[in-house]
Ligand code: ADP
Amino acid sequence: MIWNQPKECMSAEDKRRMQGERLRKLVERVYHSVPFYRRKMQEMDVMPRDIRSIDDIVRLPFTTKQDMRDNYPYDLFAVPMSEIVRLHASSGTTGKPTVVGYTRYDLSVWSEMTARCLSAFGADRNDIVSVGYGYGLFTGGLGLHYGVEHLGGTVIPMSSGNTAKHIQLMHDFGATALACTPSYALYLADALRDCGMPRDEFRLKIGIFGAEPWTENMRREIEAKLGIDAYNIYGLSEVMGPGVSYECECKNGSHIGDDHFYPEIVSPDTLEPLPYGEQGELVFTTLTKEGIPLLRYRTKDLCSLDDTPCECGRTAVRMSRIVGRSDDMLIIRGVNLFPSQIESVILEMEEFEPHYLLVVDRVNNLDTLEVQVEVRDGFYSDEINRMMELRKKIAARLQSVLGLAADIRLVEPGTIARSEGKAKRVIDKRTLN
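Show me the one chain in the form predicted on its own?
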């Protein structure tokens, strides 16, 4: 089902015209309302009148997370605080958080965008959605919450934590959809298996997963364990929150709400725009946001864009899965790698659980990589020879994919710590020394 057909199926010509008009109004507004952008544009010798179409977006300055921290808390807001009806903030681990403000209009756009996502996943007003994202300053919980209500469905505002109660209420309340991080979905699946409740007593059919990168292999693992259709939802608090893009039934990339969020792909090194199909850093301009509009915000997320027609009928540009973040890329002995590459290998092998931890260190001035991975029940053994063979098997597979030798540590099922939020996959001791 398509929630907003006039916008989601707009012709390319009409969309570009609308994007250009919205960009012109946006630039005019931030130039006169946000001193930061006025100063940036003057430094680049760009005036609002120079922006005539969406193609002129490349003339505008980039915005970074550091810019938002430097202007903490409200200096990037384009409206007075009397018009801000809600605040959210990122959960950054270093420095000041990035603060975002929403007007009533911003919240209405957010709710509508999330309703688009839910419709694309096959949800409607008859669905009961258990929202397992965190509520509060994190945008995940409230973003899905109001989207479900806008759709006309029923919300179970579970938030994160208390997994036993979550399972009980999904069972008793007849939840048909689950929204949470993919790593928590796997944790929930294991807990559901161990709780003794028969799977056929649950009505779950849809999974709404995001807030962290995940792979196709992880999708298959979740779908098999929970017996659902798993869909990707993407967002970030600086741009809006969950609902910036979403998969449809084709599961062939995530449609971006590009009537509100104009996407670009740029080289992380040169910041030069890259063509559709090439992988680079995802950049967004918030075409309609009132509270804290952003020009060319660098997400640090690495993916590619695709504007070819989708069989679902939507014409919105699609983004590929996030392969990692430019600031999360690990460089080990000169080799660039992302945790998602290792995850894909692990999930291809039936002997291993989808739970792993990467420990990076430096010994005698040489980088080391240890991969801790759980062995499934039925494959874990006290026989040294069997475990050595298993260790050699995954080590060889990882080396062929990564071009890098890793130390493999096989651990028993349930050994690696689980998370009810975003999973912690990497410990880089080089940054701790």
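Same protein, different form: I have the form predicted on its own, so give me the form predicted together with ligand ADP.
Keep in mind that what follows is only the chain, not its partners or any molecules around it.
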């Protein structure tokens, strides 16, 4: 079902006119209410009156995650705090998270967008959706939550963790849809198989999977193991949260809510716009956002765009699956993390050399992170107890900075391979195929 026919199936011409109009108003707004954008535009010698149609977007400045950190917490907000009704935050490299604020209107757009997704996945008011994304600062849980309510379905706010209880409640409450990360879905599938309750006592039929990259092979595996129809949902907190794009029944790319989020693909090196079909970095301009509107936000996600007609009838531009990142961000069990975060912890502690290696793997469908780090001469010891203490100390520190448990392997000084060029800090053994 198409949730919002007039918006999702708008003619290309009407869409462009609407996008142009919205962009004009947006630029006017940020120019007058966000000093950061005013300064940037003045530096580039662009005035709001120069923006007349959506094609003029290329004259506007880019925004990066670093800009958001530099303006922590509220300096990119375009409305007074009295207008902000919700905050979310995502992890950052320096320990400072990226903060986003939503007005009532922003939250209504978000619910609308996630309702569009759910509807495209075949859900309606008769569905009971178990939301297994984390609730809290992470946008996954609450984002889907309000979408289900807006759709008129029933939401089970499970949040993440506690697999046994999750399975029991999906069984008892008759959940028909499951929202979580695709890797967790695979983990859950095995647990469900072994739980002792037969599959035909479950009513599950739809999977709502995103927050991390996955592949067609993973889809096939999840669909076969869980006996459901699995759909991709994409989003990022800076732009809104889950629901920025979503698959339709054709499962041939994800439709972007481009009446609210204008997508561009640029070369990550030159930042020149690339034509549809070419692969590059995805950039979004939030055409209607009030709380923290962003001009040309660089997602660092690599993909391509497609504006050819889709058989479902939606005209919204589609994006391909994310094929990689133009930075070194890792997504481990749905948590974003940069090697530099681990580095800063190691550098802070006198017991360690600044040499480390991160080994990422996937065991039983769950991501694992091993941190190998060199103990400094004088701190290295043959006494097991002392090494255990040291391990505990760094593990606790990393856990508090990353929000994620890592296995620590302490190694002797000089054992991690040194490289002449760029140090190899990460071995990612997860083969997504």
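Computed from a prediction, not measured in an experiment: that's the story for all the values here. Residue numbers count along the first chain shown, from 1. Here, rigid core means the biggest group of C-alpha atoms that superpose within 1.5 Å across both forms.
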item: Rigid-body rotation between the two forms - hinge position, chosen from E212, P275, R24, D327; value: D327
item: Degrees turned by the smaller rigid part between the two forms; value: 162
item: Rigid-core-superposed Cα shift at A395 between the two forms, Å; value: 32.8
